[in-house]
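The form predicted alone is given below as one chain in structure tokens.
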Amino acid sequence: MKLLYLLRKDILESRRGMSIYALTLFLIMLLPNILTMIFSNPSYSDIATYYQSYFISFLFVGGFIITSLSFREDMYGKSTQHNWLMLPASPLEKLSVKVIYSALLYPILLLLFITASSLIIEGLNTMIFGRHYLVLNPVDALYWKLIPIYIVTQSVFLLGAAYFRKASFVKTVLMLNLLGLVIGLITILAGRIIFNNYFDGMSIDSDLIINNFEIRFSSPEAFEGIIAFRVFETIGKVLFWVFLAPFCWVVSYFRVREVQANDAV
């Protein structure tokens, strides 16, 4: 019950900003649509994927930005931090509300909003121009495959929101790029060691790949590279789907608890 009150509080406090966000998104979808109907004839691929591209863009880019703002106005706000600290809720409850709001409510509401917007816009197009784009189908399997990916990846930006007081989105993206650079270098080094027979100097030689593959195909060692790739792929999937989001949530919880303990003194 306490979570519902906290969630209601967050929704009420953000309703103005989210209303502006929704209006902006609606206009972004409407204006290019009308101009295209007036001045050109959209192709079938554009007709079929028009709203799909908007959903994907605003799910990830918009969702990451909104998530990065999760703690800016309460946990780190100069005029609002005191009220946030005095809330009769534990750090776990305060974090859980942010997870529910940004990871669960946002993608579902975005899907419903774009679906409703597409019905309105394409209804107008049909009446005025006699043609229309395909409306968004909210039960399309693609969207329900993307939402779990969003839930996992946005946990990283929630962690950034909890740790960085200012410019959390930019700082989180910067840290992800640095981490990606390190992982990339480690991957290249591991590949250079594992697949040494396929390298000529520091570059891969296609002739060496063909020759080594033909020579070693009949032996058990022929599958060493494939097995190594499968192992890395499995490890990556396990880390992504099982450990990434819980790790970010746990670290975020300790950060929220730290801020509440230090700043409340």
Given for the second form:
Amino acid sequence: MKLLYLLRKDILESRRGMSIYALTLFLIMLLPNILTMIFSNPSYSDIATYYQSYFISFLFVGGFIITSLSFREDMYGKSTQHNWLMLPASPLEKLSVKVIYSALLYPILLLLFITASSLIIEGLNTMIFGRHYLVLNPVDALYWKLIPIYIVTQSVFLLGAAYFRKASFVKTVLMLNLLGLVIGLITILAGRIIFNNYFDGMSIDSDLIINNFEIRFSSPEAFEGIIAFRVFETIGKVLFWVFLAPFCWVVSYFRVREVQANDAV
Amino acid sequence: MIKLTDVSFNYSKTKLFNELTIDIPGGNIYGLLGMNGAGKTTLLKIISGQLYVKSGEADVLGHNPQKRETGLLEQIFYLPEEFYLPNIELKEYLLINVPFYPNFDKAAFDRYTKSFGLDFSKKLSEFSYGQKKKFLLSFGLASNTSLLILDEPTNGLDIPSKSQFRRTLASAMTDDRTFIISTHQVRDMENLIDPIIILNEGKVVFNNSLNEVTSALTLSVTPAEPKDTECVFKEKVPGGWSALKIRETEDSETNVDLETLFNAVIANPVSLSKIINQGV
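Same protein, different condition: the form predicted alone was shown, now please give the form predicted together with the partner chain.
Every component of the complex follows; first up is the chain already shown.
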């Protein structure tokens, strides 16, 4: 029950911002659509994927940005932090609501909103121009495959929001790039050692800066049969699907629990 | 009710409290006084769990405030000097906040807001600073929390509202509630706060009831400057000298002006506390 009260509080207090976000999204979908209908004909591929591409972009980029702002207006807000700290709910409950809001509620509401918007816009298109894009099908399996991926990946941004008091989105992206670089280097080294028998040389071309660094393996197709490769692939999947999100949530919880009045910015 | 034992706290390199100990039993309206930077707000934030002590122990209503447990938070309402109200209607504010305070009394809230003359049809953002403060005061009083913390509550209130504030606060006080009011406006709080806690240089230098003070000291205003040997503290006031003297058995009890008491404690904290506590 407490979670529902917290969720209602979050929704009511953020509804102005979310309304502006929804209106912006609606206009972004509407304007290119109308211009295309007036001045040209949409291509076949555009007709099929117009709203799909918006959903995917706003699910990931929009969702990550919204997640990154999760604590800016309460836990880290100079004027708002007092209310957040004194609100009679445990740190776990306060964090859980942020997870529910940004990881579950957001993608579902986004899917419903884009579906409803596409129905309205394409209804108008059909009436005015006699042609239309395909409306978004909310039960398309693609979206329900993407949403779990979003839930896992956005947990990293939630952790960033809990840890970085300012500019958390930018800092999280930079940290992920750094982490990617480190993991990439480790993978190259591990690959060099583990797949030594398949290693066929390494070259760095003169135009290194244009991404011409390569490691050549004698028979990449043979990877399919290597047990070690399968093991790494499985480990990677388990780490992503089972451990990544819980890890980020647990670390975020510790951060939320530790926050004090002098952390406000 | 509230017990801090050997509490130390510092902001980066600046040590604010060093082994501060204070015991605050329930059922009173405490006045927390101190100079600027004495640590009044910090102390209130430690009590409410917003700041963590570096060492020592804090016990508030049987909880460790640092854990910020729901059971403790729903028993504390803290109105800070600078506060934030979301841009929503008053009714919505109640809708989203009342469920968190199990003892909230809507009838009492209506009474308090009416006595402060607040208009329910307005959005919270349309209220002036003083009106917002009255609204939060009404909410805090109606929440019926065991501990009500008010930091400079009369700042921003107009003159009629200040007396209304005193009346409303006194009417909301019960034996099982404790109010802690941190203030510089001691004149606004006269006849309301008792006991008085005074913080100075990171220590509690005074924690006594006004009854204890008036039993031990008398206040007199004389046109001529009293001799140092005749009083424990003196200060020039319009029309003469205000002097605190040790009360003799034949002396009748006098009211003690809070401003004079505060100045006396700050000027000589050790001897004044000694005199008062010997008299108890």
